[in-house]
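Only one chain is included here, represented as structure tokens and corresponding to the form predicted on its own.
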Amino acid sequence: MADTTTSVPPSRSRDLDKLLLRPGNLVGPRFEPGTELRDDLQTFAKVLVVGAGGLGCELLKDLALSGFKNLEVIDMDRIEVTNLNRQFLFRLEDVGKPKAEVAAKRVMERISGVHIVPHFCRIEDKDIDFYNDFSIIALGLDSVEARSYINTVACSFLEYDSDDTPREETIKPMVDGGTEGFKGHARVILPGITPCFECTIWLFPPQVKFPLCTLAETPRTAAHCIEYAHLIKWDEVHHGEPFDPDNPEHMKWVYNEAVKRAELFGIPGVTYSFTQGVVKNIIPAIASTNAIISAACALETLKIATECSKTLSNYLTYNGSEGLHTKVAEFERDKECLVCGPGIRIELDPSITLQKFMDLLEEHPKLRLSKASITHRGKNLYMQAPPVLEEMTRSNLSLSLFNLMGKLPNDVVHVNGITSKNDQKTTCLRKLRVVFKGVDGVTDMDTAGGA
């Protein structure tokens, strides 16, 4: 008798089903395996990918293949020829087009059922509420400043109760990835629970700068020779003509001068590509590193959304420069962090003036702050210095703090002032959760970020 059964093609969600349809020992407390969980992931989970470069392209693809159907991506850059060696969603005919739009289009063409909304703009151009619409924010950025901004935005949604305990429903999870050559990291940020970006800003070393005396007198490396040609020799020869790093003739001139300098001091290693890297501060990007870090970030995003396993705790590093080395370190929150920390709660009468508020800061037992400068959501309410700002903000001293803060029932202000400890005066910055008594909308919770 002939076999009349037909082979069933494997489902694209086969591997995902192994995680979401079966129980396990490492699952979260609310994990309930079943097809409903997979369907909810595809229907309700909404993820924002910040950045559509090398890591962002991988993230979009990995998240789409991991069961996420509702994705959005934001990026301000256009595609350049130099992107094509590692940003695999782009083609030669795409050069000059917005990265976010092309990346979204390519993923939707290859993966059916996925809907990706692109945003071709700066991250600062979006209203704060735009970011609050997402379940999770995944970062594929190459800038410390951009990470810091998104971190501040996500922490601004965080609310604490009267016991300084984070309210779970206000936590905006972030998954951050980053790569430099053969090295990379992936981390999970749960504001109020794990360290935020600002808590561990020290992980990012300052940019290397060479002393001019070393460049001019005692160069020891190929980079010294290149920076000598770039920073010193160029101005000597071209008399005020600005150097354009994107002009091939300018770059070739710097390279030739750097070669002469290197030969004079017997220093090897000056090449044209290395000259470009030093002058433009370019760190070589490796496609395989992007793929590895993206896979880690996509998995953590899936775990946060479904609780199919415990999340990373909380910082993974990868080094593939010599062999292969990965490890996970658990960093601790800075409880005094001005971005994700609860700050100090102060209850005030709505009629209190800014001047009276400053007087209270001097008397407060936990603060003892004098000569205070006060900001609210990036706006200067009063500045002690410089004199021009003091004069501009002086008129606010007689106004009510409630009105100056936009009549919000509760919000965060940052105060920079002088405090005394052990008879020694020091400058400090403090975060204050201001709650106005008797105003409609006041509860026992307070926003933590104030972005």
The other form holds:
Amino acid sequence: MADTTTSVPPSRSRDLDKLLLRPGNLVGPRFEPGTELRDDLQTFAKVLVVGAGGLGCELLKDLALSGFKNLEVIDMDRIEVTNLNRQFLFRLEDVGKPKAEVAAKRVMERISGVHIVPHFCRIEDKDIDFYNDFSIIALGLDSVEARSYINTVACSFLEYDSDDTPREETIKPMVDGGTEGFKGHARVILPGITPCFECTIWLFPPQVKFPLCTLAETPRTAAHCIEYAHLIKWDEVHHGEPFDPDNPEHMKWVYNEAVKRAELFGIPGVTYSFTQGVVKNIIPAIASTNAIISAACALETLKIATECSKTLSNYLTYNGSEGLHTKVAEFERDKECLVCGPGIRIELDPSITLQKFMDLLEEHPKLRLSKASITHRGKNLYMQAPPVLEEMTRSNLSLSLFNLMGKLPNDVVHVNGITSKNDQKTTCLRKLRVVFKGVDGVTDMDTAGGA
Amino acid sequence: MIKLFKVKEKQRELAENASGGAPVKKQSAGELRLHKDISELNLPKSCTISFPNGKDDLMNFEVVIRPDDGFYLGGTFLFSFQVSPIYPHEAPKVKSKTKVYHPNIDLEGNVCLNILREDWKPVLNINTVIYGLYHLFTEPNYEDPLNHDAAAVLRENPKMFESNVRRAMAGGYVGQTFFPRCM
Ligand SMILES: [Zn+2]
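Could you please show the structure of the form predicted in complex with the partner chain, as a counterpart to the form predicted on its own just displayed?
Now the full complex is given, and it begins with the chain already shown.
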């Protein structure tokens, strides 16, 4: 028999109902508790999980159990035996199959009513519209490149009003998790409001790169021996054939060479899995750290979607390696960030030539920018140097900027050049939101256009 | 934000048939920074840069160095540059395309230059790297050897090193290794 003590029909997740059906003190300004909210979460919230590895498996499971019903997952990797200790959705018989497909299938089998669309491809293979379709993007990645790419895409949807306020409906929230052994982070990125990935890229330490001559002459560690086999010996023997880290035969070859090298120099510690680790820059992963970080990310995703509580503001670090330290830091946006910042708004007459535009940049009170080089959507409109590019772009100077920019009523261009402030000359790179006056389609809204 | 998602979903259904000016691929922060680096290049006469994929692909380019001093005077050396989208968080990847008898460049084109690996910093730029390469030719050093034999000869017998370099650049054998002409 159904529970008759309450007028609200019970959902599978009673605990979630406690959050969504009752008012609270920490809720967001637009929070309206009730079954409609719970149902809308299931109907209208669509979350993309990027990565179906250690974090991605956890995220999918956690989100599915938190009331999200429309999920998609993207990952280009296939399952390897070494994944099985922590990527708990996978079994031995899955080895060799695409992670995204198996992960989606397993979660759907276990949690009824959840729909998960897998995408077995590179994140760059999807066009930008694909990403715009999601309410929230949750990142379970292990590379700076991939994070930076998704961040650029998500920030490209951001639009600013003419007074440089971000338009709320264009904000594509991201929740990012990352782990390394006992350490991890979880963060909420609301482009235009909290710092984007690029604003704080310095948080990621650059990868350690050994000097090549050390590898060639004076190896001291197992990693040196492995990198020697990977970076030097491979080329020497395989003239021109590129090393493929996903090809087990290649990996085996590098391992064998590294062992020989280690024996020659009396260095211990070269194993096959360490070889994989060094070559693919695999960070040691601990299942429970992944679980902690993913749980935090899933809850933040739920909070962003429902506003049932304030979101993390904005960067949580977790360090369990010596005792346990955890704290939340509130990082600040880089106001001049090329990716998420508003840039400088400039209204122009559509008849203006590129040369005249450059003259205006010199006179513009906020810019005072001389010797400008200008790029628009990956097309170099004018380059001051080197001479070969200056020559190739010089003929653009007499052309109409409006035409050069594809007759768009408004769009972003990036310029760099020299500014002088208080007689000090510095080089700078700036984002400009160009708005053409009197062209159809111009509103007071112009796109931030991302980077 | 669920209300927003709901509104957006409804709008999307309405706009389904409207022509959506699909946004094109966005430039990464790395591309923009590289654009700045390239537009500020200030190279010595002995170094020239070219863009095999045209003016809009700056991420892959080539640099030719013609040393105007030292052992390698008269030679022409081609390098390929590959720049990552997270540049300058990561150094550009540089390979020598010319087979060269050089203590700091191996026969596969790997280059031992500290600022390309362990000493790379985001404040450095393409100009610094090209100058670094140029200096490898005017001041080859036997302390960071990638080509062990060449380094040993430079250390023990600079005269012989010089004649080996000349022979290699003119197109010929040094020991067992053949070097195509590059002058
Ligand atoms: Zn930013």
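Residue numbers count along the first chain shown, from 1. These numbers were taken from a predicted model, which means no experiment stands behind them. Basically, rigid core = biggest C-alpha set you can superpose within 1.5 Å across the two forms.
**Student:** Align both forms on the core first, then report whether Ala385 has a C-alpha shift of 2 Å or more between these two forms.
**Tutor:** After core superposition, the C-alpha of Ala385 moves 2 Å or more between these two forms.
**Student:** Hey, does Arg187 budge by 2 Å or more at the Cα between these two forms once the core is superposed?
**Tutor:** No, its C-alpha moves less than 2 Å.
**Student:** By the 2 angstroms cut-off, has the C-alpha of Gln276 moved between these two forms once the rigid core is superposed?
**Tutor:** Yes, shifts by 2 Å or more.
**Student:** For Asn396, what C-alpha shift in Å is seen between these two forms once the core is overlaid?
**Tutor:** So the C-alpha of this residue moves 4.2 Å.
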